[in-house]
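Only one chain comes next, encoded as structure tokens, the form predicted alone.
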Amino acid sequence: MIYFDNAATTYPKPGCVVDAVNGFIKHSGGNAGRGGHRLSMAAAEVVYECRKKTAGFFGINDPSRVCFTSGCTEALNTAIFGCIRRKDKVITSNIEHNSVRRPLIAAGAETLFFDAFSEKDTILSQIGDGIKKGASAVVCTCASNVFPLVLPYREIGALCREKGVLFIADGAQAAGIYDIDVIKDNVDVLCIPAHKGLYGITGCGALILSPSFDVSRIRPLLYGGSGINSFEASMPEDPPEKLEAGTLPSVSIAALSAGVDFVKKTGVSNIRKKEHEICSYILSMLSENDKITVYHKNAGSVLCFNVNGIPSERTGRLLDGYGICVRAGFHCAPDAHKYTGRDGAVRLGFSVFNTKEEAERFVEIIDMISRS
């Protein structure tokens, strides 16, 4: 089997990984937060260790500032849900993932929209105007599930910065794959999940409040038992206990810690290296075929793609027929995809773990599929 479906979740997992979920639930069993003997407490401890390693990852010193999710998906409705105010004038791109646009439209913004495809000044002069406009919020992300495509979150967020306006970043194709620093950054809220670029599992997520976010600013998405203050009525006010209600997913935060090792030891750079490596050759190669349509040709760690006159959904079929997994249609991002018309496309995306032969042989297949 050849695997080119990581956008969507990485596998396989690293051995650390599989070994982290094991031992957890062999030795670590209890509810974390939820009790004082030696099973709680141990869970309670491998949680803390692995707020305290995102934390670090993403160049802050406070772990209660990680607060975990059940995915990237409820980090970004916690957030937006959680500091948008029905009739606010918030930015976001054109290329956005359901998971920003549906709660945007769900909150009652008005939506002001910059062009991703633009180049950075541009990019940057419409955000500016977006501002002039009263707008309050951006809410974008790193990098497109689509296109390989890297929107520069830097110069975002120090262009909000400096106009005081937030800044909520959806990291969910760039964690773990581009260098991003909260505060460096000028992040607000990072949104992250952990089966993607962290090689974690799924059911786990996160929202990274930068330091000098004023938690008073967002309220939860969730209610319910924090662990602590069991006779107030309400949550408790400060991180991460406010956005955390109920049982954490325990299991899933012991594969992020042991994929956040994985990703630093490895390197957020030899990982991207090697994505672009093997991008860069099927790019090329794609480029020769003239049955072919490649969306937006940069190297990057995800690649779209259309056999000329075949449906996306049948393209993934027929390549799944031949042991190549790789996802087809509209990946929820409709705005995205009006670039690639009514059928959607086939996406490819790569992983530290994805080989030349592998490549090699996605190639030859495509080449035989479009030509029969």
The other form holds:
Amino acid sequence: MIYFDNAATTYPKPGCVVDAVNGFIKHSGGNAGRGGHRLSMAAAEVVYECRKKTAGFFGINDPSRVCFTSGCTEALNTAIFGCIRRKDKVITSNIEHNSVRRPLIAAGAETLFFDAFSEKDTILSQIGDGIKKGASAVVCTCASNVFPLVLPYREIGALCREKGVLFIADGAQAAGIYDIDVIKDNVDVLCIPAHKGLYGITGCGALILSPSFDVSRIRPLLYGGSGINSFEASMPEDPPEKLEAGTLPSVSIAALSAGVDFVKKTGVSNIRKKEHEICSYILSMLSENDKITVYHKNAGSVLCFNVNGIPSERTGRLLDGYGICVRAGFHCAPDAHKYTGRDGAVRLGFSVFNTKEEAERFVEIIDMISRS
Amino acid sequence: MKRRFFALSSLTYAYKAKDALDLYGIKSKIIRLDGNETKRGCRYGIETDERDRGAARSALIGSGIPFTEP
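Please give the other form, namely the form predicted together with its partner chain, since only the form predicted alone has been shown so far.
To see the whole picture, the full complex is given below, headed by that same chain.
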């Protein structure tokens, strides 16, 4: 099997992540923050260690600014519904995943778009125009989940900081692949999943709150048990507990802790270099095939294409028949797919575990499919 | 005997407090507080040796970690 769907979730997971999951279930499997007995405290210890590691990984040294969720989608919903009020003007891009697009619509925000395909200066100019029109926030992805396109999130953050505008960043496709420092990059709220570029397992994500972000600005999305202050009618005032109602996904948090260790040890730049090398090779080979259309021809961590005359889902099924896992369709990003001009596309998503041999085999198979 | 502790606003802050005391070389233990030890329901606290209490208080204040002492 060749797994090229790492933009959906990374596979396989490093051995240390598997060990962390097994170890937690066997030795620490209490409910963190829900008791004082040894198993609850063992679980709490694991959770706190992960907060510290995740905080440090994204450039902050306060673990209380890491708020765990069930995934990046919940983190984005928490950030958007927590900070954006009905009729607020919000700047966003034309390539957003539904985990940004749908909450913004549901929150009743008035959205102003910038063109993510433009040059950096044009993007910043469009954002600046939006701010002049009264936008109070920018909510956008750091990297597309469809095309090998990285937005200038550092420059966007700097502009937002200069203009006093909130910056909520979707780090789903960037965390662990591109360097993100919440403080230096002027991100107010960074939303991340555990199970993609950080090599954890599904069921966990986080909001990373900048030290400069005023937490009184964010309302909780979920209300429920926090393990403390049970007599109080409201959620706790301070993060992380303010934004963490209910039992934490402790097993997934243990996995994230190991995943962060793995990424740090391997090196974010080494991971990115490996993924881009695989992508570059496939891109160069597909570009020689006139029966294949590649969209946005850059090296990146994802690559999107279609075989001319074959619906993308069918191409996906044919590849699966040869043991190659890809995702076909619209990738939960309908706005991005307006630019493919077709009914969806086939996406390849790479990880540090993909090999040149896998890329060669893929090229051989897709070449055969395209000519059959 | 009545327990002596510093009450923190959350479990996370209890861990932050422990980290802060560790930096000052003060041994401490995170404990779960009874509902009747606080007025707000369940909470977590930090227990230290009575001899270290003053130093621990100063360390928590110096580290900017809010706490209460019942």
